[in-house]
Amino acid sequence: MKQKSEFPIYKPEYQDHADSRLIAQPSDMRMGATKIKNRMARKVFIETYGCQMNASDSELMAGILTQSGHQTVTDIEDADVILLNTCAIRENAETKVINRLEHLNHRKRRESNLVIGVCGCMAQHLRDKLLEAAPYVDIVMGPDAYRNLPMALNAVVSGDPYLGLQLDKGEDYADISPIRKEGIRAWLTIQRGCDKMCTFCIVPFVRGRERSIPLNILKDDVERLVDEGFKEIVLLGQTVNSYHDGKHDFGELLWSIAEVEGIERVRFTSPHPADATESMIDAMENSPKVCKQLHLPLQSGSTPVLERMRRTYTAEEYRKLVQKLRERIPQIALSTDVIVGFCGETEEDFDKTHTLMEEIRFDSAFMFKYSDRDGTLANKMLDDDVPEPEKSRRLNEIITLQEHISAEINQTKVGTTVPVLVEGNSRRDNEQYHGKSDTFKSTVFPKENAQIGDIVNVEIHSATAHTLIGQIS
């Protein structure tokens, strides 16, 4: 039996067991990607699995191959490095990734010199695991050695895989310029890690402590993102409103950001609840570029779940918080992420869940059933004793009722106006564009005379749970 008490504080390894394969000493760890000469360039194609964290730093690592004289490509086919950019939160996206590794060793056995890497939040989790189960695999490395991708690429030509694991509590990557997709939204990485562990989480042991980019720094890449034709800036952070980089919290990083000339519009995800400060609420009521629309995890509406997750408010004071917001922003949309049939999750804790879920009303959600993982303080300390038929019932209840609300909420709009800032073509209809409301919802209208990075006023006179569709008024 599982002790259930108490939990570790959390010491994150910084430096790698030696062993004979070739690993990044913690002296290569910050030498800028220009200083590594290239024996050759290379075409490199980045996979990227997960959130928006891996998207930002799939942009981040195309950067410093370019620095490097590397050149990105966006056919695979046309590639001889594969970098798989992967996610640790679930095992089904570990799943996924080894199911994507088998299928390109079909390829590397055609092509000899063809590289593969294993980058980001699974390589730092199963470390020595994943050679084992990949051994083909070239590349295994982390989160914070990004760095080291131009030297890796060079140092592979010997037949050894390269692993670069270390956590390096100084690595934020301020002075890189990612590589991003043409389009209206920009991705910026405001702060790397956590020091929150909840304890169903992988994050921190694979992401390591907070560490927040200096606002001035952030301001600057904002204008530069202006510069570049972005329109809207989407902030990013593990526990993204937790961001204070020793003179300035996040309410202020907001303020900044929207004051700079030529955005359009400031979101940010993924904020964690005890950390809604007067600060941040303030800057969402007040400044009218930042969007009033909030992702608030809640994981369970039970307080009990809620200590064992370690989630460090009650479910009464998160329920305060959105009668809070409400009535400063009454316009706000919420969204949300729940977690079911987690440790000890007995069906009365469930049903304040479910009943939460009803009183609040959020616009959508993410819900996931509990899986255990190994590595976090829940698998080590608590015991996963929710059957399985259990979880997925009490996940099927409360996906039909968000789609129910979000349903509901969406059919208050028709016969309302609402600004959408326009981003392409609808995936269905090219004559059609799509485009966000201020509050995120998805918006489908004809193209008319509007452009791309356009915010236009559409009329709503239809809705489903998950698109307003309308005409440009």
Contents of the next structure:
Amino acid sequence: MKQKSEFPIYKPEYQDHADSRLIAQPSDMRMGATKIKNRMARKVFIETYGCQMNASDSELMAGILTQSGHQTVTDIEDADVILLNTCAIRENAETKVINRLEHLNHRKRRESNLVIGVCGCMAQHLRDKLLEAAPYVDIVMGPDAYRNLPMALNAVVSGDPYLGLQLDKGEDYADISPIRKEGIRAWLTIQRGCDKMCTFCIVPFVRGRERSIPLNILKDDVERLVDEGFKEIVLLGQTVNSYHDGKHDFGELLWSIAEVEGIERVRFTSPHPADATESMIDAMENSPKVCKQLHLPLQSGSTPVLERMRRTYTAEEYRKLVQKLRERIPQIALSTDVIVGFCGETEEDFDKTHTLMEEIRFDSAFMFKYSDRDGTLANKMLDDDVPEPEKSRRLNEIITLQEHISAEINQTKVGTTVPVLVEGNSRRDNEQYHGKSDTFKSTVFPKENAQIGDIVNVEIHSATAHTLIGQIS
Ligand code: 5AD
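Switching forms now, from the form predicted alone to the form predicted in complex with ligand 5AD, please provide the structure.
Following is the full complex, with the preceding chain placed first.
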């Protein structure tokens, strides 16, 4: 059995802990046996905050809990265990969870058996300090400790909180079957952790070192997903394109996933510009199943700021990469992440970001004010010296700019026909479907005779900054 530990345990090989699994393996399940004896089968509600990786981890948690005889529920009122799967990337992500916990504590006062767990990045970040802020929390569990969830549920029956905060380079959960929501798009984690050490970023400290899941396992996963009816696979990793399983790189993985019979689309998020290798670009250019769409986080258009962020590329190198991508894949849609108000960012630095965004014209962008995170390299080495109102002004300026650009780009799609994978009813109108185009644009159109999971050609007749509206042609 794995030891509960407060300290990082680094294991060099995946196989190292293959026989220390706490969870019943599929063969055990077939025999109707579980290795863990549950004192009590629980009804667990998992609430997810933050990025897609967290959404994927929640599916993993559901898999671990179900395999050990617990049940996940979709209505929080039915639950006797509530797990918040949290984010730590910016301060407001943590504030949201603290507020939510206070609300849940009201319920706990009425239902003393209710178990409240904080899982994920914020748990790993705040550790036992979280219990000082919210002493009614029963479980504090970081992203590498989910295998211990059933054990934690047993342990808290005694009334003591359970802390699972070991980071484990050997943990890839490759043997666990996540429980996914039905649909046409499946998220598949191919890599965990991050080795990049961008100075602003908390991720390496809360998700540990980078590790990739072997390609043959991923290929089997994808074959299973196709059998289950999924049409689109989104490969997930913190810096997804630095994937390397010791034998195969990211480009090889893309090719081999795209070759799985029955797959319609392959996407991935989020790559790091420094790892945009020839092998990745080749797969994007030449595999018809790999979508011509790339989320390529820029962070800043100023080289001195990028240097302070330790992004390992200059603004010029980023510009050249975009040029190359557009030469090779002319229809490519690009989106990005930008941080304003990073330590020492001058007006001139900010202008460079603004100008580069004007020049590149991303299809869309996620834009953030820099948020100083305890434990990061920037927090230790640099001054968070851009005043809050200035951060807000800069953020508003680029949001306005990007909204214009997104609207203009979408406008150019009017009159064209785009292939859309039908996902489900549109949120506003049951007579309409919504889906994503090949370049990941949200598209809405009347249903006609199309079925969910079909790829239909939609002629676009109008557009907003965020949506294309059309008709099946
Ligand atoms: N402050 C603001 N934004 C951040 N991001 C990461 N760390 C921070 C931080 N400390 C942004 C980056 C990253 C995205 C996921 O979140 O733009 O690409």
